[in-house]
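Take a look at this single chain, the form predicted on its own, given in structure tokens.
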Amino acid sequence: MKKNVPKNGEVVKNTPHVIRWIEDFRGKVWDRVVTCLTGMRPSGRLHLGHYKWALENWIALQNNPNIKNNFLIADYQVLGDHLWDTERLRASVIDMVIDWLAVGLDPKKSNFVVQSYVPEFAELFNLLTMFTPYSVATNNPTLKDEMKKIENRGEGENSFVSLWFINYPVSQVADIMLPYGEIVPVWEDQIPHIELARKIIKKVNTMYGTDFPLPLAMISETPRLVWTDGSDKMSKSLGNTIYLTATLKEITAWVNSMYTDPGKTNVQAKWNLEKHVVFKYLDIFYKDKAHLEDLKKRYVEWWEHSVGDGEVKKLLIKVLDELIAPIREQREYYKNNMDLVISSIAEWSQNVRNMGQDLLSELKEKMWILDYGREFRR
């Protein structure tokens, strides 16, 4: 039977199914522990975007005593549209776990879960597809966008949409439901995934009298990080992102290549800081906000104490290296202690297997598809 699972709606009473990050959470839940499910696709090297959008927030979640975290490595999702590249997937899983450990995530405080290590995910997914109308699953706007990307791939790549891929939003519902997930950190454009999860789980509860929690979306307030060329799309071919493995030399090269403002054609012209990539990064990563505002003032005004691109880029290089250098050091430690990396996913995935077996036993009992013939026993 399930343990320590709250009644539906207990997490946030009389509010919509959205929490505005941890500050909002703290105002609503103080007296018990709730379960969080979030994760990543191991499809490549992690970069500053991953750090700012996810890992930094996960550390805050990990440090909250009222949240029990499950960090999912969604390798099935990568297989769903990268079947031809499983060798890279294998390397990406290990690299991702090393990065997680290097930034300070602790498998002793949070479960590191490999999707394929927990076959209960697949079994629950199979059951949930039966509760989900095709039109509902395929009406997800994120799914539609991803399907277009696959269909527009070039020759030599997998350009067909598989049956599994069409169903991946339902797979995500299984990811959330299996560990009794109550909160799921997402961006606002991913709220439809949580709404789908709530619809399916509510249908299960209604049909079979179960009481599985309806998940709430926890919306991150972290600003989006533009890439080093100022675009909103990361491109490996353009090399417009800074990886968490970057050396000082690589950081320097990336920062020096950053766009500033193409509209400033001479030293007397005013800058448009809204388009200035270096200042965008400083806004996010530099902690001395008073000094930053002074730099901006001196940058846009042409007078004897003005500063130019060289000075602000030099500052950003220093700021980013101070952030990445300890991660580089920790990465080397874990690369030399691979037993810690391997055990962090093998041992802690088992925790979720145990929860999943409890949930499936309860669900299958309610559905009357467990232990056939027991009603005839004496």
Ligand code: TRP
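Starting from the form predicted on its own, produce the coordinates for the form predicted in complex with ligand TRP.
A single chain, with no partners or molecules, comes next.
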């Protein structure tokens, strides 16, 4: 039976359910095999933000022999608030799988799981809703935010919050629990869902004497990516993004449209590089930190060193193209070899189905919903 909390993981004060992504995570932190589950909604093509927030970390997890990884394609979850959009969603599933393969995720090393292919998720979800007080389910800041967004869609028939939607965090608890998930790499907005998971699973364990692991959220240290104008996080629903499929031409146009420094309007003002979108991206994506610091220094003292926006943008274009070009190429490869993508998609979920059946029969046995005739049989 699995133990609850992994031993030497760095635990942040007052939030024992959250681990920060730690640099020395690779290899030495865990002293046994730890199960990881994380997922993505297939709702469109993936962009740089997905790469930095998620995929890059997932690849590091995949390369860690102490971690058993499950990567979920959350097709039911996205359907839950896009009922009218089935045709596009269908294409998004395949698109997302191709993106995953192109960045180096490998279904031979990690379980790829399609949510709708695993009916055990739905069965566990059904049981877990019984353990969830209504007040706990609805008092979830992320859910509340998302409900508001749906309501703001206007008067149309797509602007209603469905019962399923209110329940989606519970469905996410089933996603995590079914393969005995212990660490859940997610963006910060998902932390309330992990807290919910711990509450529900703890309740199951205390009521029925089970020992299912209480999951930890694993939070990436990567700062949010901003729009080219410097505002808000980069989001696929908002346009203004750079996809993992971008051509050099698209990358160039995108970087050139970036807002640089408000200090520009006032030469006297101390230039605030924190607001300089190009430098913000270089901070995240450019590995040669010494060169970057030097460049920043020379940029701020531009009257002596003549480093202008042109030079900085050119560097960012190069850095991003070096990152995206191999992904683009791999993507082409998979697009031309679709049988590699689709031939095994149905099989990928089988491992998780098997684990799920184990978990469900244990839980149902404990809940006495197995074999009602048992007591009468001789």
